[in-house]
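Just the one chain here, the form predicted alone, laid out as structure tokens.
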Amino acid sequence: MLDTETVRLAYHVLMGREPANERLVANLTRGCDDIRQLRNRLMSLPEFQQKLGASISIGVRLQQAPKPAVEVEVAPGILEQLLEHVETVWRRFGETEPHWSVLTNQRYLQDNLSANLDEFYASGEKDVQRFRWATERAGIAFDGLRDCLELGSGVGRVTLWLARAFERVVGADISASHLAVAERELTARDIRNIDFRRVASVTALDALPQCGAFYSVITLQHSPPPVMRLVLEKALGRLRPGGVGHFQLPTQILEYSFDAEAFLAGQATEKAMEHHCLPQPTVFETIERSGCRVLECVQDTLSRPNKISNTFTVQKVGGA
């Protein structure tokens, strides 16, 4: 018989949502002897069949889409306004639902967190493992990178595991409230080799130290494209020669466009969690402009069905 966590995970992967109730989880747990049976049971449901058809249709539309109208270069004053907007949104999330804002699962809401806190932090281990695998696929010794800059450290979910893999970690985030939670949680776990930095301005980004590794996953996608481009360029610019960057962001969203002034006058006023993309040509241009070369670019599953999300592994040119 399968365990309930496996059933929940399979339901989330195939259906894109949590099971409706505990009775459903219990029935699937008792009724399936192995993963194969569970998969077949879920894939036979009308809901999955509808999602599959919609997903194929969206995939075709993404492939046929014209060049998007995405503004990525803006005047310094507009850029500062965009940074201020991102800081305001994420500071509020940090003050209200810091863990849920990192992984939007109801188990990580403040009312449910005490029973699920260990699970939340344990989930970061696999993210660092994927970073290690990507680096070593490229023939680079992960353990030789020594120190790491994490951009979007949030409440320290992945930072915890980066600190166990590297001699020193700089945990950078735009939200002071998230950083306060991270520092408290990781100090309680006796993790001492982390330097937390708040990066809410161009000046703060420029002040980040050089590092052997750069990591950022499920973070950049919540910032408007000009901010994504800026932050990515600044972070990659801090890599030492031979250093490795591993980062994820959406590169295409169906029917997405971005105009900075219209955004500031409209969507930005809602102060809600946003999802943006940075077109692949801009990503590649930014990597090259930062003095890096692409080691690997893979399509991942870290975004919503109407998007293409990519994880990039890059290396700073000029070192072994």
Ligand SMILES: C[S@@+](CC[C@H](N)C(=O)[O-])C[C@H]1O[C@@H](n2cnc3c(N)ncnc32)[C@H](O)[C@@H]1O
The other form holds:
Amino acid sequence: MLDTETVRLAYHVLMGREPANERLVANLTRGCDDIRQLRNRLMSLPEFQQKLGASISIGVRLQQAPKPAVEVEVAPGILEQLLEHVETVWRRFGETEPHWSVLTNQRYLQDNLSANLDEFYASGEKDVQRFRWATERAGIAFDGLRDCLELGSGVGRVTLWLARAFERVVGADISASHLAVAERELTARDIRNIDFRRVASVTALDALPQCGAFYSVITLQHSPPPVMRLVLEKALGRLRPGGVGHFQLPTQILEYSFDAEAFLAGQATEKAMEHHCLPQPTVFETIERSGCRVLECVQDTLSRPNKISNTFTVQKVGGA
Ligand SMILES: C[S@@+](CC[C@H](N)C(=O)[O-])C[C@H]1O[C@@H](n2cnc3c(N)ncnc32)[C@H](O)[C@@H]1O
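Please show me the structure of the same protein in the form predicted in complex with the named molecule, now that we have looked at it in the form predicted alone.
Starting with the chain above, the whole complex follows.
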């Protein structure tokens, strides 16, 4: 026998809204003996079928989409303006809601944080596990990589676990305010093998040290395509021969286009959290230009009906 709360919750999850009235909830509760029956009943409703059809057709539209109008190469002056824009947006987030800006869940707003801080930092462990599994799937010993450059270290959520897996970690971020929180939080956890670096310019990116590993997740997507391409190339360029890079970024968004000058004059003035993508051909070209080869490219769990997100695992050519 099902209870009304379960029925209400299942309805909300599958339909994306509250049931229209109590009679409907009562009918479903009485009419279904168990969760399986409830699921079948809800999934056969025309409203659910329509939603399913809509998300399948978005997938088909992504597959059928023409070459996107995404500007990936811009003049140095424009690139500087784009970098400056990303720096301003993220520094401001770091000054107001640093943890929420990393995982946008209400539990991580400053007002709710103290009860949820441990859970926030614990969540980074599985990210490093995925890095380990992908490396080992490719037949490479993860423990032999020694040191790791993390791009977009944020408030240290994953950095904490990278620091436990590697002898030394470089935590690079464009935002000084995120770096300050990360340093404070990880020092409080007695983690001392991290070198935090602010990377808000080409010069700072060029000054990053060489490493045996490169890692980045939910970071590149917040930079316009020319910045994504630049930062990715610089970071992959810091891998030692034989070193492994593991990074996530969206490669396709339905109806997405990017024109740098229009962006600077329009969307950039809002200083909000943005989501961009870098088309796969450009990602592969950047990997190649950085002297790396692809070990694995998978569609990851950050994909949405209107967006494809990929995680790439690559290796710098020339190692043993
Ligand atoms: C959503 S948070 C993710 C932080 C961390 N990767 C995690 O998963 O916990 C994105 C971080 O990337 C940083 N960031 C955004 N664009 C960047 C860029 N172009 N270069 C370096 N850091 C960047 C932001 O300042 C922010 O700290």
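Everything numeric in this text was worked out from a predicted model, so none of it was measured. Positions refer to the first chain, counted from 1. C-alpha atoms forming the largest set that superposes within 1.5 Å between two forms make up the rigid core.
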*residue 297: with the rigid core matched between these two forms, does its Cα shift 2 Å or more?*
no
_Residue shift check between these two forms, rigid core fit, residue 28 Cα at least 2 Å_ = yes
